[in-house]
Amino acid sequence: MNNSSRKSIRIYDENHHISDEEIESIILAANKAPSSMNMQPWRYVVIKSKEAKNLLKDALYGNKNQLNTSSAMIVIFNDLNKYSLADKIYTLAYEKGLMPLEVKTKQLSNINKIMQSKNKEKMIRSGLIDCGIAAMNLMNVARDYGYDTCPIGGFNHDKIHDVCNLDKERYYPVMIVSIGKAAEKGYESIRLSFDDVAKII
């Protein structure tokens, strides 16, 4: 996986079709991304059909080239009810021998305490971090499958729920990732130096 070769592509081969099987493989590979307490709060809505793309058009502020030419637009949401799957995740981990029973019990107890506090802002904040990592993983995995991508943050958060038919209270929109076969080289861009972004102490 060569991260340095990835560029944001805005124009794709509009005749290329990406299969449901490829989408599933890419997303399952992207799911290897780490997340807080392994709750995997990312939820994907893959918009492929012309009808669905026409609906998405009204939720975008721009990015029409990506919409019109990409093989799909993948909308990523942060599931604010992610802990509802905690028992399933930890039970499977225990049954597969990946987690001792005492760790499972302790983790579920900790989650129960977190759920009682019901701090929505913390849930949004932590989910944005997790979903951001997953989105980057998705874009890197797509490269391995021969596809290019572009992350999109400019869209109407209220309308996107209607397009995707999701509960506004539960699912917090994070970003859209266009995916397809590049029909342009993409732009080279400047990156800050090590001294601009880091220090060793």
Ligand SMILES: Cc1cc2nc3c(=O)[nH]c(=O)nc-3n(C[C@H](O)[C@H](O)[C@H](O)COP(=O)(O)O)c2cc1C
Contents of the next structure:
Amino acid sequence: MNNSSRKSIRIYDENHHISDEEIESIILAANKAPSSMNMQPWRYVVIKSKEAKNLLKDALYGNKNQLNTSSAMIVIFNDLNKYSLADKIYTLAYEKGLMPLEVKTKQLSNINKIMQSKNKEKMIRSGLIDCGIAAMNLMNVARDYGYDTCPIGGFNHDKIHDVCNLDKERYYPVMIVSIGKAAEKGYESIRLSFDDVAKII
Ligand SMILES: Cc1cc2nc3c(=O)[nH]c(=O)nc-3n(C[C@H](O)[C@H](O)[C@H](O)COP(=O)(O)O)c2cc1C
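The block above covers the form predicted on its own; next, return the form predicted together with the ligand.
Expanding to the full complex; the earlier chain stays at the top.
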């Protein structure tokens, strides 16, 4: 898929149903995104049912077209307790022969030091980078499956945990991605020039 043709789509075919299997395939493919120390801090809550969408309504600022017409609204959270899965990730990597034991031991020891420092700001910042990359990957992968998306930052961060039934302290909200079969072309949007955004030194 040529991802340079991606656009934010805000109106979808409201009769299209996305299966749980498709969602699982899309999320597993999006999971190939890189992340700091391969900690994969992204967590997804897929809001698909009428009841769940109804709950989400009150947490959105605008964005009602996406809510009402999408096949699903995927809420992405940054897991501030991501290191609780470090042992699982590194043990699996070692057992599958993807990582020597010394590297696993060293990485887990480094992670232990980071955990001791309990720097919440750093956890938020690094997780936001990882989750942003994952969100972009999700939007690109969705197109491979014939879907379009819209990233949505317009929602109430204090209300979203109740909608998703998640712990406020542990899960830091990042964004919502609506997904569905496009029923519009999307707006043309301008981009800054090379000189506006880059320099070669
Ligand atoms: C972090 C983030 C938050 C956004 N929030 C919203 C939103 O709340 N509602 C919306 O309609 N579009 C939202 N957008 C989409 C942008 O408006 C859109 O990406 C931009 O105008 C460029 O258009 P394009 O995606 O079609 O290329 C958001 C995009 C990002 C990356």
